Amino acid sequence: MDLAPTKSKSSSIIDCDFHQTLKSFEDLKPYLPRVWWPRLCAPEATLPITIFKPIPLSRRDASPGKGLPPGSDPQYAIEDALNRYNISKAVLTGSLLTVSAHNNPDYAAAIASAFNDYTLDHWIPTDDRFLASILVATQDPVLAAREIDRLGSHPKVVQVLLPVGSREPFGQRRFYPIYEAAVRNNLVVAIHGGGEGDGINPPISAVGQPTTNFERHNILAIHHMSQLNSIVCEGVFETFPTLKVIFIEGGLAWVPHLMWRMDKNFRGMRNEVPWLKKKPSEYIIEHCRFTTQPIEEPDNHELIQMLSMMRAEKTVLFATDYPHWDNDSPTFVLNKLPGELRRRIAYENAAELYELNHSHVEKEGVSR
């Protein structure tokens, strides 16, 4: 794949997982009620993290220098990633993905709201290629829905962002206000890895807390599987037939397995879910999308087989996960794919999902 700058749509790339972060939590103060300011500098009071990660989450070589965290300077990120790889659009997914693990729902909602405003003020104006997510705290779905309605009409906002870690599965009806608000604002719902085993959330694995981050990283997909299973089986897509859900940073190889198992069990146990009108796999292919990173790395013919099994020409989107240590560059992932599939995954699937060619560029201003 030729990564030299070009205006040809066939070589365009949409990055569906691009992490921006704060220089420090002090950056949130202008957007946060003063009552919460003391927590920004209190140890363990801001966002919970429970497992030691000996490899830093973000690459040191992605730091803009002067001691700043990687991903904290938009101008550096533009040169280091967007321009280097000819990325046409980058969907910002942030760095506060443990917000839904905090024990205080009001504080969590305030932090999410402040981070959204910070992103819209400090990142979105720097480059037309950046697109925004609305981060919400899922502890209180009513507050989350208010945040979606507050920012949902912004012309650069394309999705609602939920961390995958939660106390209850996302298919349950208490989360419906989030889906109602997303549909009302014509936004995708994105479920991104984060918050698993942290704070108020259940353990990382079904059998308790693992000893090492290596163990945790090997089973990242179980949370995405659990949320997808819940959303489909609880009939969310029957209740919200226009809703689209993207699963970010959970890998891909589990998707065919889960579709097969769900369809098999549906034949024998469908009386438990009479609201489902179609096979589970049909809802998944129609309503769900999955990002490449962290893609499994079998032999290339096996990779292509796996992608074929999950209808990747429709369901898979490209993501770098910049600037994390295990991020994937376009030269690594996309060069493994045949031409038509490469175009679909690199650009076209995401352009269709986010309606980039029409509706979102026609949105009018936002009240903040």
Contents of the next structure:
There are 2 protein chains.
Amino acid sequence: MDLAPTKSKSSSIIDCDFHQTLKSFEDLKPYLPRVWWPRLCAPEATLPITIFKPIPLSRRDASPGKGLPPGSDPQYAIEDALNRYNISKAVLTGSLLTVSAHNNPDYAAAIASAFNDYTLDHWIPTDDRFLASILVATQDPVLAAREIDRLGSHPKVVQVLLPVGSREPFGQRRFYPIYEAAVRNNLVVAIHGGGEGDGINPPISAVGQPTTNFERHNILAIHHMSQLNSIVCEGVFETFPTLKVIFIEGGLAWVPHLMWRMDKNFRGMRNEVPWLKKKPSEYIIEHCRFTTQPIEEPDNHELIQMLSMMRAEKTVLFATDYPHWDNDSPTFVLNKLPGELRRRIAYENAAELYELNHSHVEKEGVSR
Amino acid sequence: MDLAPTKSKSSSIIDCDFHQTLKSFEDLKPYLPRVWWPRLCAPEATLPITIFKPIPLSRRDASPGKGLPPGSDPQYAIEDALNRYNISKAVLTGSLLTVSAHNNPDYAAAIASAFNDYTLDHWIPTDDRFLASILVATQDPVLAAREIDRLGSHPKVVQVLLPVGSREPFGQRRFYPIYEAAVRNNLVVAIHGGGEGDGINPPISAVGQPTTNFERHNILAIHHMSQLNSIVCEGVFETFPTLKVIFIEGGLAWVPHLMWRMDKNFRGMRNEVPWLKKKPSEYIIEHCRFTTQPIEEPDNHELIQMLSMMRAEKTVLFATDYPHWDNDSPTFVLNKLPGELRRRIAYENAAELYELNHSHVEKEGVSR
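Form predicted alone already given; the form predicted in complex with another copy of the chain follows:
Zooming out: every chain and molecule, the one shown earlier first.
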């Protein structure tokens, strides 16, 4: 991480992973049915809490003061991140991402819904650069689809956000109401880290729970891999040909391996998936996007090779993960990249994914 | 797969994954306590059977005839693979690899033990080129260690074989009796595909069971990743500094991603693992080895780049996976590689790992 401000004002940046959070669970009360209020007073019953959680999760220097959590004050976050790094747009990816790991699907849906209202009321009006995600709990995809239809037409909403942790892979048919609603509302589907190994979900590692948060964090991307593999294999992109899926906070360097393995196996086992009309890697490059943070940090020539293998000029988008402890500054990531690739990753790929009008954004940048 | 014979007689090859199997479970009876015999007559109770299993698992053309399973007749396998491909040594990796997924640890240990006796009696004497693994069931590591001590001094035994599927990651302390016994007997520890998602083990994918064998096979390597990550993070290589671990049938191209992610996180979280004295990638390159099959098949220059990223000149070993359906011939794999790297992967890395005397092997090759 490098906290130096971005050098050039001319280089536009879209941040695809910017975390807003609550000052406290009290913030949800205006949007939450009273039947659920008692849970807000009992932290152990509010949401599944991972025993592996890094302490602290967020940068202490990103706190707005007065003992408030980092990312809980829009004005502070605007100064501390958007202005400091000259960010053109920031997609809010929220918090409460263990919501899909809760045992109660009705409560989980109500919490996600209340958080969405809180975001639209308390964050979106504070700065034109913020864009919103609709957080949904995946335990009940029909309730999730209802939430998407409730808020999907809001002009600042650009995507549906699914925490990656799940008991069932997202390619399976019971999740189709979510994709139908996303497509109906012209929204991207975002799959973001959260809920792995918590609550009702399977263990973090494929062979049981790890021992340390270090071990946990190293292996988290297997959940992104499993979801991507399921979505492609089940033919979700044949059923929903306009759907785009963005994988957030899963890292990047596993993508070539999975694409290659899927393509190899497709040659030997395509008779099992007759609904697939092209190679798995073609669906991935056309329909899937991946954000940079936490970007792997090998020698730079190896990073560039890996990015080339995954067609990063089309598939990779910049993200800070502000204000989490391991967030990346734009300079740290983008200075590693050659010019044209830097422009694609910093701005163009996200602008195309979210259908943002380039000149409009740049004008806003100038007027601010 | 390319079935053409290996061109040059001079290029020595060690095959690190050669599967022998039983003609039928009856073959185990001479080595198995009578109390377990009734299970051998009831296929559904013998070993966990994966519903995802490819049908057939093995190449039909590798059957010795008379309706016998491929890999069940040493003489046929010697002609069909060792002689055809001019293989100098073949490490037998057996079958019954769901043994660690069985609910009963005593039965599982007895089955593994019987299979080892069968291998040493029926396969090892048939050809000097065969080397043996000791299959152990990991449910009870103390019983596993006893089995390693029982057979570990046999001159043809080169390694202990653990199926990768497990309820607990292999770095955890309850597995240390296995590593102690392996080191005591100067044996490599091999972790081989098998038991993922079967019986008592967690699901195949990190987010629940997949739908097709295609989807299953694409994601299997997350079990290898999880075990490697656990073993390094827990400091197994600090506790057992002479231990070597070979990861078989997990593919290769995921290794750079995991090494890079571990090294990055080590910079931020090494306070959680004070027993680690160097970067995770250094332990991996020094102590871990990976076999080629099922090798990923991107454009060749991308494969060479990926192999360079994982220091393949030291870490990668050739394997056929004979006689399974997706086995690789030496020509198919080795012809992709430049000369020096080909020699390392085809022969040298395995000869060093298993401490095989090069000139001794070549002499055997000539006298045959």
